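As structure tokens, one chain now follows by itself in the form predicted on its own.
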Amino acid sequence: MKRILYEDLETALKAREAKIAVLGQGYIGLPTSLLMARAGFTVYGFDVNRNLIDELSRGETRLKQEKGIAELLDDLKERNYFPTEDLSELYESDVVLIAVPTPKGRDGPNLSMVLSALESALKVVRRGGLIVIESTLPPGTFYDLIIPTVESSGLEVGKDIYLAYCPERALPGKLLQELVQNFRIIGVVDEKSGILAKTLYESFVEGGIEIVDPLTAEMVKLVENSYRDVNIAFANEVARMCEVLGVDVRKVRELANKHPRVNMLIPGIGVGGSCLTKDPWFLFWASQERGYRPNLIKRARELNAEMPFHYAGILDELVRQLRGGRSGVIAVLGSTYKGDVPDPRESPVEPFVKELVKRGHAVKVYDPLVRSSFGGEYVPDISEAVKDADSIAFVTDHTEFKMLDLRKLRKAVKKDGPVILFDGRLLFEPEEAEEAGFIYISVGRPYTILERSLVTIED
């Protein structure tokens, strides 16, 4: 394969004339491909999923609810963005960017897709070209695995091939906005790789870029998500304590946050998303392998994972109390892991629904953004979802749910007798729900109040 000189590659990147291949056309690979194509590069978007490539070739995207992506795809396809499943179309690429998943395995990270993509990249990139990895890497992977894999092919990093790690830092629901505006970190082992990678990302990133060593880049990505996971776990821990101590977490949080150095988050039924559920484990495993066991991170992750089961158990108990020990009909509103985000991956709603189904309840699921039901029955209309329900569980904080008229919702149930409203995201005031005719329970609201409500109903 013909070699490209460093100076020529730098010039091609500055002039937006480089041929770029992006391996992986999912949540990060596709929008990144489109942004680079919009910047003027010729971009080949590669994926092994033939159906996905066929859709992209027709101008269809599975990310149609991500603002701007469908419009960019329509504008750029067949102009300078070319989706393909044919690796041969990527030959002689000046830059190859790897954006494939790094899933969590049973006892550690599963790097098989990253390594497979790296092998493909080495086959198609020009000698003297640039390979950038955006896929999440556990600390030490770049030094211990990525560089040795590249050099085992006979290429010297910083001379025969340039290599960088630039972890994505974007939130589903705002992918294009965050890929453009967020600060980016690039990890490299040599100066020239850093210059080339920075030149590439400067073509579309407005949020600033800093060059660091690869280990720092690996750590920063995982620390960011672990920080968020630990802080959510603290809020959830406080909610659990409030339940047993007889205090309403809503008031505790309100007053605690009046302190100028306290910013307690809102507790909920758990944590979801493809990053927060695995990145803390990557950090934990990497540290433990090297002699330090970060128990705070581990316990936070375990606590957040327990929350859906905890609240499914509470709801099961209360529904059976109302129905003389029998199971009931439960409407679950929301299935995505985060409000107004069309992404059900690793949603805490999944174990919540599955646990309720396992306990014998008929579960109907409605979400305005996705059709995921996790073993329950998906219902495309909220009124139909709540009809005849013994309980309505709000488990995702979509704006649509926050704006609901609870009196109209109670009428849509179309049944006499008590109906439980479980507020898994603290969307409503208890008084509002009770005035609408519901028995209100929520995350972090003590059993003493729940039992008093049930006694009142029974009397």
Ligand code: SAJ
The other form holds:
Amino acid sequence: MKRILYEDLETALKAREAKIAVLGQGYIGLPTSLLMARAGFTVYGFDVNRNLIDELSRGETRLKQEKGIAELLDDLKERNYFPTEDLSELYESDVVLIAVPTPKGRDGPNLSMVLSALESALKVVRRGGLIVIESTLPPGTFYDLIIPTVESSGLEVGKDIYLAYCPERALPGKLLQELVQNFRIIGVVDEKSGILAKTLYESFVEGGIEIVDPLTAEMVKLVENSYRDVNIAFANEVARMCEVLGVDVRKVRELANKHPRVNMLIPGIGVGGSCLTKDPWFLFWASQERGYRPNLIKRARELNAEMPFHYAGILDELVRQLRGGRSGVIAVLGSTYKGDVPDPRESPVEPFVKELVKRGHAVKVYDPLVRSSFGGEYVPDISEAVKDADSIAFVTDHTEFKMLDLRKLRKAVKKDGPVILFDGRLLFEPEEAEEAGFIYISVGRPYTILERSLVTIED
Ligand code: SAJ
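Alt. form predicted together with the ligand, vs. the form predicted on its own above:
Full complex below, order starting with the chain above.
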């Protein structure tokens, strides 16, 4: 393959005339491809998933809930954004960007997709070109695995090939906006790779860019998500304490947050999504291997993962209490891992539903954005879901749910007898739900209410 000189690549990046290949057209690869195409580059979006490429070629995107993506795709497709599953179309790329997933294996990170993408990148990138990795890398991976893999192909980093780690840190639901506005970090081992990667990102990033060593970049990405996970775990721990101590966590949180240096997050049924559920483990494993065991991060992850089981247990107990020991019908509202984002990956609703089903309940699941039901029965609308319910569990904070009129919802339940409203995301005020005729149970609130106020319904 023809070599490109460093100066020529820098000029091409500045003039936005480089040919860029992006491996992986998912949550990060697609929006990043479109932003670079909008900046003027010729971008080939590669993915091994033929269906995804077919959809993109027709101008359809699975990320239509992400503001601006459908419009950009419509505008740029076949102009200077080309979705493809044919690696040969990527030959002679000046830049190859890797945006494939890094999943969690049983006892460690699974880097197989990153490494296979790196092999592909090495086949198609020009000698003298730039390879950028956006996929999450556990600390130490760039030095221990990425550089050796690249150099084993006969290319010297900083001379024959330029290499950078630029972890994505954009929030699902606000992807395009955050990819442009967030501060970016670039990890490199040589100055020229840093200059080239910075020139590339400057074409669409407005939030500032800092160049650091790759290990720092690897740490930053994982520390951010572990910080969030630990903070949510703290809120969840407070909620669990409130439940046994007999206090309402909402009031505790509201008043504690009036302190100028306290910012307690919102406790809930659990923490999901593809990042917070694995990044803390990547950090934990990497550190433990090298001699320090970060127990706080581990315990936070475990506590967050326990939450759906804890609430499934409570709901099981209360429904049975209501029904003289028998199981019941539970309407689960929401299945995505967070509100208004059509993403069910690692959703805490999955273990919640599975546990309820395991405990013998009939579970009906409704979500306005996805059809995942995790072993419960999927129903296409709320009234169908709640019709025969003994309990309605709100487990995702979709705007559609927050807007519900609880009186109407109560009327939509056609079954006789009391109905429990379980609020797993603190969406409603207890009084509002009780006035509408529900027995209100929520995260972070003592749940002995049934013993006090209920007459058990006999057969
Ligand atoms: N959650 C709570 N209580 C809260 C906030 C969130 O229980 O107060 C739950 C949510 O319901 C959800 C989970 O936590 O299940 C995670 O949601 P999130 O909005 O906190 O974060 P993600 O996973 O969508 O995106 C995170 C972001 N990281 C940080 O905010 C530090 C994002 O910036 C990263 O780019 C992303 O991970 C990633 O790709 O790493």
